[in-house]
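Read the single chain below, which is given as structure tokens and is the form predicted alone.
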Amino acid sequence: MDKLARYAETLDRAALDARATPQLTHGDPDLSVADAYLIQKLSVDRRLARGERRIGVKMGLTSRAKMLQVGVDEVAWGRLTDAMLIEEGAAMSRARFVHPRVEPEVAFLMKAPLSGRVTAAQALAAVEAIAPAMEIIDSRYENFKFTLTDVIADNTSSSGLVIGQWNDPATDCSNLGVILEINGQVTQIGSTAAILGHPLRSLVAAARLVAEAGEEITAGDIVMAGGITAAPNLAPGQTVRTTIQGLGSVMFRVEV
């Protein structure tokens, strides 16, 4: 545990200082997925001890292409805190991050707890609302390179989130068109079906994985369902907007 705590401190300090650090597996190639989730928890616990507040969870590796790229057949998850929230329409400081990128996503707002093995219908019944969203991902590792265990330890690269207008949870989000624009230019086009074929499957997986860690998704939590398209780099001077068919738009600006 001392070793894992040292790794957690390394990643926490890298995030605080916006400074890249070598992959953990370069020096410890036998690091397991279970170890990585413990490192993640220890690292996020350091943030909570500084006064941050847990607000939900995020899912990663939710597209088949990313699973194949990393060589896994399971999604990953991370923890969200209030310090990660960026106000919709406001600016984020590029200087806070190492090498940030942005992904269009679907966000769920929960009205009831959700934990363990549940059906899609049970998951939907626990949802208060859904919204268009974007996640700022920022691996703390050098060159944005990592293994599965590395990225899990690094809170699955989660660094920021922007949430748009909340919508009726009964809105069918299975196959909605998605456009990501930077400075008014279309950069990525996709579909919400890229999230495991249906974003609700990501919520179902989140309930199971969080329960396996001895935790639960609670009422009021935000669940980020996973990236829909490739994640472009962010640079000062950009205005970034995601529009999801039937759900609306969400935007933010990037400053120095």
Ligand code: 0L1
Second form
Amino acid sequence: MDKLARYAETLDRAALDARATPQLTHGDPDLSVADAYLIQKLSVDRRLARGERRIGVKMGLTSRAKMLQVGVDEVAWGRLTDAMLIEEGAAMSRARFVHPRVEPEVAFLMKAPLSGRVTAAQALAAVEAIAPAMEIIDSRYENFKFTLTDVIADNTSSSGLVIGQWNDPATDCSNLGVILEINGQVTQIGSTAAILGHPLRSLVAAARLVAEAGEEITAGDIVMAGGITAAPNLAPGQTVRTTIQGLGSVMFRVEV
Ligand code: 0L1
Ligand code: MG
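Here we have the form predicted alone; I need the corresponding form predicted together with the named molecule.
In what comes next, the whole complex appears, and the chain from above leads the way.
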């Protein structure tokens, strides 16, 4: 088996077994970002071959805080499948994940394809609806530690998403207040402006990056625009709720 396919299998297996694996770059420090995106595609292809369905893309490293944490100045993207969807208000099983964390996000539902270099106005014209959402990120690497190439290969830690009510796309989402509560306690506060200054900029970047990989965002896709606050750890017994001013609330529970 070729090296990149072997790495893809390692990461896919780690996700399936909910068991951490060493960083790829520990054994292969010269791995490039281009290699990492190929590994990501190969690992998601394994999911699709098992019957999972592609439902869209996620943007990661979209806030200044996250970029500083990982030491990069470019956003990254990952692929979403239907197996990652958690129904709004339902429970997720902690045991299915290695060390999950939650991020409040904004989700876009697309009504038209979007590909390549587009303006914010063109991106908005392709949006059917906007929702409050949460992403469950779960690095497959030991201690949640990685380099940029590691995390891209690991599908940018993508592992779950919960979507709230869909709103009119004309809703101005540039600077909306965001609250993340765990068991009724406010744990994080922020603004949608933390996503590259405006969540639409993340959609513009998604169109460009996905096109660079020879793919496109299509009608019906969900695009997760990126994290807004720090990402707290998830543990059984928690009820997690995100409220975004003017967009509504979205919640889920964590079970063993
Ligand atoms: O969605 C994100 O911004 C996370 C990208 C990967 C970095 C991490 O796992 O914290
Ligand atoms: Mg995220």
